[in-house]
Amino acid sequence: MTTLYPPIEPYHRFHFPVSDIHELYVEESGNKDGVPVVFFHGGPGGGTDPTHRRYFDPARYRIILFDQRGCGASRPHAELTDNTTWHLVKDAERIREKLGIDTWHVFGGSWGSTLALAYAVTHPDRVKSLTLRGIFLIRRAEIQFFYQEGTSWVFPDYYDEYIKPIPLEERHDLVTAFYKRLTCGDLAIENEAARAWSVWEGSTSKLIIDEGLIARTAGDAFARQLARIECHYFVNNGFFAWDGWLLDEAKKTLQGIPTTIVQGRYDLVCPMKSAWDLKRALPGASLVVVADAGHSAGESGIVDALVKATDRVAAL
């Protein structure tokens, strides 16, 4: 089986203003002259990690990392303020000016797959590929099912923390709630619904649980960033236009792009429903499922197919 590349250090970091407010973080690494890759992260709020360099090979990518607004390394930290997806795909076209790329490789799982759909359908001429993992179209049936009703069924014990800084009367409607709590002003308060929320996804990421990733989700910084970003988010539908927008615009969009899509086949965070409409929109996608996987780009069935996908389209 495929395994991560050995890990590397980046040749170039910087932070990069891109409003009055946001500032994010970027580096570079891999190889100075290879094939540019853009790695989007998931959340929205996740920010990158040392692991996301080692999906591609290092001697033939130019391997592209940033922070999105509001997270990891960028700053302001856990901002709402013009944090949007059209925010976020003018950012990336931005970092691809400054670099001096024209066309690039685009690689993301999760909100990642979501972020990198939405940069796709806007600049189809700057993309070679597309690898998505997890995938994530923001309807509003697949938010149901994660933080409303679904997931829940699998995992109640851990459902019954999450919903814990929630009175009985506000849980019809969760995503509404947290909104509520982690906008309040009151930091204790919003570090509480921001831990739970958090907690969540870290607890049913897995086929497997791990009380690892569950401990790393609770961390104070990396909670509040997650939590408040991705249920900004969600209020908003992904600042779509309609529900099913980017389903829509894909299958107008994308057809002529090489694009690989990796899903676990028990992936309970974003079910395997929305990989397969992605690829029933773009009949020429190449589909991998993986049958002993969740969600976690780091199961070692989605890492072996993420890999082979990136040693792959290198080419092209």
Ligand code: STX
Given for the second form:
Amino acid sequence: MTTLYPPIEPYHRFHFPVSDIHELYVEESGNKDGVPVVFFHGGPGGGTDPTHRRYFDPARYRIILFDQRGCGASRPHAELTDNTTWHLVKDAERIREKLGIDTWHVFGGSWGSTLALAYAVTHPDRVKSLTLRGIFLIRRAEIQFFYQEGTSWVFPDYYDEYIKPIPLEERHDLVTAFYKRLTCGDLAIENEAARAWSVWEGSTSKLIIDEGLIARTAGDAFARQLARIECHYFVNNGFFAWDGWLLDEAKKTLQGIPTTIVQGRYDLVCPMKSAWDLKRALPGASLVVVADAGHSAGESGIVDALVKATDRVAAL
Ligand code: STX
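Return the structure block for the form predicted together with the named molecule; the form predicted alone was the one displayed.
What follows is the entire complex, opening with the chain shown before.
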């Protein structure tokens, strides 16, 4: 099994204003003269953490991580104004230009795969390769499966905790009911809803339940950024023009880009059907199905496949 590269510290970190209200945390680590790779984190609203640097060989890669609008060390925290997929795509372009990068490798898991695809279909000429995990296309059926009914059949005990803040009469449409509470202006109600929403994701992300991950997703600041930003993107269908737009565009635009898809067979946050649909849309892509993994980037079989993929594309 290939494991993560050792922990490293950034050689450059800064805050980058991208609008009247938003500024982003950006960092570079690894080799200054290496081949650039940009990391798109999950959620939306999950933020980066130092582990994310470790999917790349620091001797070969110039590793660029940034916290998307409203999360991590970006400011203001959990802000939804001017926060859409297309703002984030523009932000990535601004970061690329600011760092003087012509083309880069693109890496993203879960929502990071969504954003990586949205970026790549908009700027295909800038993308040397795509390494994608836990494919998420923000189609209505995907959101329904995880937030309404589907995953609930495998995790009914955790599901009961998830829906607790929502009264019976609103449970037929949980995303709408959560959105109302997450944006109601009463901090106690917002944070209670946020914790339930975020812990649902933390509880269901691994094949074997990880109490440490649940505890992290339950923290106030993390839960608030994740729940508010995710729910905002989902009530807006990812800000895509139609259901399945991303898949249609990928098919038209991305055939020439070397693409690796890594997918846990038992992913119940972003079930494998989406990875399969993407593979069918991009027949040249390589699909690695990890037999004993769920959704998390941290599961050992997923790490193995991702690090092997980034090692392979470094030479392109
Ligand atoms: N959200 C999918 C996603 O991007 C529906 C994601 N899943 N778990 C995460 O992100 C965290 C690791 C940020 C909790």
